[in-house]
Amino acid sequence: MALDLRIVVGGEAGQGAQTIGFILAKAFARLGCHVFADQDYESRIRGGHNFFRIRVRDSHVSAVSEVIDILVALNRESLSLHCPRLGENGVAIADMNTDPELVRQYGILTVPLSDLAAEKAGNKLMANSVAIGSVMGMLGFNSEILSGVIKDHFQSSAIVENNIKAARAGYDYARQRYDRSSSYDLSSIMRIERMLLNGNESVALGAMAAGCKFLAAYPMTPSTPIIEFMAANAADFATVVIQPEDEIAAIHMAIGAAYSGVRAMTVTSGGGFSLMVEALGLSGMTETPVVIVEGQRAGPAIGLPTRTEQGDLLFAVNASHGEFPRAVFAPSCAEDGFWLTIKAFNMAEKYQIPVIVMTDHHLASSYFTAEKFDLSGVYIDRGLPLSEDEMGKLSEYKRHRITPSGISPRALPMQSHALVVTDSDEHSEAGHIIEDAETRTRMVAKRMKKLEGLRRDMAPPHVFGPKTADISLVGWGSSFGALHEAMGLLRQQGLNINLVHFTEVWPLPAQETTDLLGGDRKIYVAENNATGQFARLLNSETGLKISGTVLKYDGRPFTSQYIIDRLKGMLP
């Protein structure tokens, strides 16, 4: 039987649900399992319900499930909220002092978490390690692997030893009283070394692999960990990381750095991106390459700052006054986050445009197992830079020279005796301010000409399932995992359906998309917003008729069952 284990750790903020969940996810990954894990937490510092979901399989996984096999409940609220979703053979683990009525109602496995921690480790605060051990004991997990993960997580030797003792106590207790190792055979898992990383980490790694040397950003959930990750590794990669006074300063600093010739980036969320919009136009007018990571969260205003949504797509595509080309990418998983960030830097410099990488809270904070990135596949494209020799032969340099492609050969300030001039006003080819209608028309046409090449460089959507399916499920960005699983389950039920999924969203590869989705098939678009933004974009760019939309805008990500339930209600 295929392995599909679903674990939830729930508790009040500050009780350690995230720590327990991460250590469990890391342990399963080290065993060789495929792991997907996501976090749900409230924006308050203390109080409020938090939970961490882990899904463990012997094949690829990138979506959560609504069914729970093992629940670790750190408080009563976790039991009442999550026990109703326990599967047929599901079990909840709770402390020994849990309400006896709840124990009878849900068949809870009570473990003296605090008492075992005090007895074996001398500290009740290590009850979380007892809980970790209890889960692993139930499953007959390799205890040496568990000890190794705990050693990696806790740095102090004294803390390490005591936490291992606490985990071992929970392991033995659960092993003796509730052995479920026969239900989830972990012995056959291949010990394949994989990374466990979240979307933010993959984007940061992609930026560093692409040669990003300057990051200016103001902290804003869910993108803040990118700043922290790059700052922690700045010395090793010769990267400058700066936190200025606000998002307006951040993007202007990134544009300034890019103008001088370094690869530069800023990261933010929807509210911060709103402040950056005027400077986005500065990048477009001066043709200065810059990469912007926009981590979507539920809005408007503060909205749900620690929840997810795909509500900023049309904003990103159309942001800023006036017209100028830009590219918009939306990674579907951690691996996509790495490679698309590299491509974002290449496209920004090749076309001398801003490129927006759209993540969201779900992708940014979720953990994926992934094979080690093959760095031999990293390719750096710096566009049309002029060499010192080429600059030396020029009597005059025109920063915005009109070319058939719309891309002007790029020189850097102080590269030679020739001046590099540009302006945020409309300007001539030489970069000087103009007012006449003829030059204005020529310069707008020059910049928009880049769209022709840009469209050719945009990858078409990925197709999963038969290309000739009667029904196409369409999505973009982080919804991929749930959509792919839903498509597979519906095919098992006899539905002739495929999945067409977009990660390179704008400019939309219209012809390739029409070829894939044209004809008499039914098209259903699923996205985490209230207005079907991608469905509208798809229709406006291709003329394709959208048969229906599956929308979710409660701040929580899709599950495959949610998609199936809504889709079946629309099918003829």
Contents of the next structure:
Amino acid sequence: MALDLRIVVGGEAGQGAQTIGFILAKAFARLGCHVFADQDYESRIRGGHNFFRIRVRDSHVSAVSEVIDILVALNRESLSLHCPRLGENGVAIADMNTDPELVRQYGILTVPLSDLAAEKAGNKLMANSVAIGSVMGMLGFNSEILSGVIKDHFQSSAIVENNIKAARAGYDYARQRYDRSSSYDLSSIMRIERMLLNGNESVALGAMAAGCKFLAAYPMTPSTPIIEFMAANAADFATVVIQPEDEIAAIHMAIGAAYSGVRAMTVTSGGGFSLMVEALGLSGMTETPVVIVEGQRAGPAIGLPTRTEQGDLLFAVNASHGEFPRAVFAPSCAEDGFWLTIKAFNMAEKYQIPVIVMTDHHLASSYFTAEKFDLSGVYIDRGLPLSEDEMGKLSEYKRHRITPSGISPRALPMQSHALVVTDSDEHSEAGHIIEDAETRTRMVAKRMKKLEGLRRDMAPPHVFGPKTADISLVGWGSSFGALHEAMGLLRQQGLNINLVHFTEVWPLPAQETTDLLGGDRKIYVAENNATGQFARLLNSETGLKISGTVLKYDGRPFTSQYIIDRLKGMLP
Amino acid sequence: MTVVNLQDYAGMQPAWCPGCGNFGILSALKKALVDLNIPPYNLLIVSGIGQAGKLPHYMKCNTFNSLHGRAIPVAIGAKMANQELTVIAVGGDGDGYAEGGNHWIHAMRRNHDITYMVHNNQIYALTKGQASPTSDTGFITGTTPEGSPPQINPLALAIAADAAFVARGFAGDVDHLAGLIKQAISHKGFALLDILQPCVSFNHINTYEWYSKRVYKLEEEKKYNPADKTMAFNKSIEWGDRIPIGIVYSKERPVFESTLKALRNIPLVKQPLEPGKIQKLLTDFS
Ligand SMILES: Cc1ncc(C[n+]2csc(CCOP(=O)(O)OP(=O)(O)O)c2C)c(N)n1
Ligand code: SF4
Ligand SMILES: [Mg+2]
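Let's see the other form, the form predicted together with the partner chain, since the form predicted on its own is already up.
Following is the full complex, with the preceding chain placed first.
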């Protein structure tokens, strides 16, 4: 029986559900399990209801499940909200002094969380560590690994000791009374070194690996942690991180820095990106590379600030007036976020264009396991530099020289005596303002020409399951995990289905896509929005007929069950 | 050492109207650069959009003609990436004080080491004569047939934001203006240079004559001390029969760039790209 353990930790904001969940997730990852964890929180600092979900498997997992095996309830509300979703053998853990009525109603396993904390660790506030221990005690989890994770998490030695004691107390208590280790076989897990990181961390690491030296960004959920992560490492990595007055400034600063020659980025969400769109065209027109991370959340306007959606795709593909080439990437998980961010910097510099990396709340804030990044595989392409020979000829350098590929050799200010002249007005090859029709036509054609090379550099979609099938489920970006799981379950049920998943969405690799999805199969697109944006893009770029869409726009990520139910309703 | 001369800075033929105040500013700028012996390849001019925004095309140096209102953030980004560049941002009064007002205030507050020249003609000239934030109160234009709302005072605003260097020049006095530009460039930190610039086509009130009758030089005021903030503030609000030109406020303040560890040593653009360096961070995740 494949391992699929689903744990939920619920409580009020500020009660620590996130810390408990994170430590549990990290411990499973360290054991070698595949882990996916996400948090559901409201846009408030205290109160409300928050929960942290963890899924532990022995194969790839990057989606939430509606069913719960172990619930850790830090307050009454968590019990009433989550107990109805307990699975067949599901159990809830709560403090000893929970209302006996509820204990009976839900068959709760009580643990004297605060009492044990007070007794064994001398501090009631360490009840959360007792809870951590209790879950692991039930599972007979390797207690050395658990202590190691707690140690790393709390660092300062005084609290580390006591938290470990508190966890130990919970562990022993639950192990004696509520042993469930036979239901979840953790003994066969291979000890492989895995990282546990969220989408934001992977994108930040990708940017740093790519040599991003400049980040200007204005805080906005879900992307803010990227700024904080890079700011914390800015001094060590010789990186400038600046929080400017607004997103308009942010992207212009990044463009200015890139003009001077460093790899530059800005990160934001849909609202901030809306403010940036004029500058997107500035990057396109002046052929200045820039990378923009757009962490989508449920819009429009402020929408649901702490919730997820894939509602900005067509906006990203079309944003800004006028026509110019751009690339849009949408990583499917944390590992993908790392490598695609590196590729984003390469494409931005190779083609001297803006590149948008689309995450969303689900990807940005959820934790995924990934095999340790092999940095020897990081490839850096800084594009076409000006040759030594050309650098000498000061007066002849043309920043926007017309070439067969459309890419002009790039000089940097002060790199030589060559002057770097560029303009947001339509300009000549030399970068000076023009108005004549002939130059205008040549310059538009020059810029658009870059799309040909760019299209060739876009990877085709990934196919999961058989290469050909009667039905293709199609998706893009962060919903990968749920789609992949749904496809697998439907295949087990005998359906001849595969998954065709896109992470390099624009320019859409049209020919490869048609090769993969053509013929008389049925295509169903599943995406986290209300209008089927990718389905429309797919259809307009390839002419492929879409048989139906599975949509979800309640601010919550897909589950495989949701997709299966909707899909079955549509199948002939 | 190279000796820079005016010819080095000769650019395209300006498309400004004959008699436009921008010609005086262009001459003063070139003169200042030659006097400071800054070669064109060490200089970056970032401009916004408007008549003033066209200035870099009429020069010969590194040039980034950006969007309306956005010269400052582009200039700041370029400067932070390469501190060895001398960076000047240029724009009109609409460009800088309206569309780009937020950038302007915060650039002064943070104190980036750039020079900002505002060609203040009290009008939107490129778009053919609409009111600007510095248009005289009550000024009638096509978009303000009932009169422009009260004007803002860029110098007072700059002093309030504690800009490191605040000065006003006049396009009709090229030598004096060239002197101010030199000091603005040489001053460490954000230097605002508001320049009274007659627009002969669209502003028939604030003309050469109008300005000439009113301007007087602060350096000729014996007791004036630009380091005195209160005195500077009082001077900045003087606008009417007498209009001061010269350095209104000047202060030594740490520049933003000097507060960042990443910029302590070599310019960012000369830092190597080292993908392997993140290896040490990866262990935190396992
Ligand atoms: C986003 C945007 N809004 C409006 C315009 C149109 N526009 C161009 S220049 C300008 C105002 C110019 O006035 P000012 O900045 O004072 O420059 P001047 O022409 O007077 O030198 C305007 C409104 C534009 N180019 N971009
Ligand atoms: S319209 Fe005014 S500002 Fe523009 S060039 Fe003519 S005189 Fe100068
Ligand atoms: Mg103006």
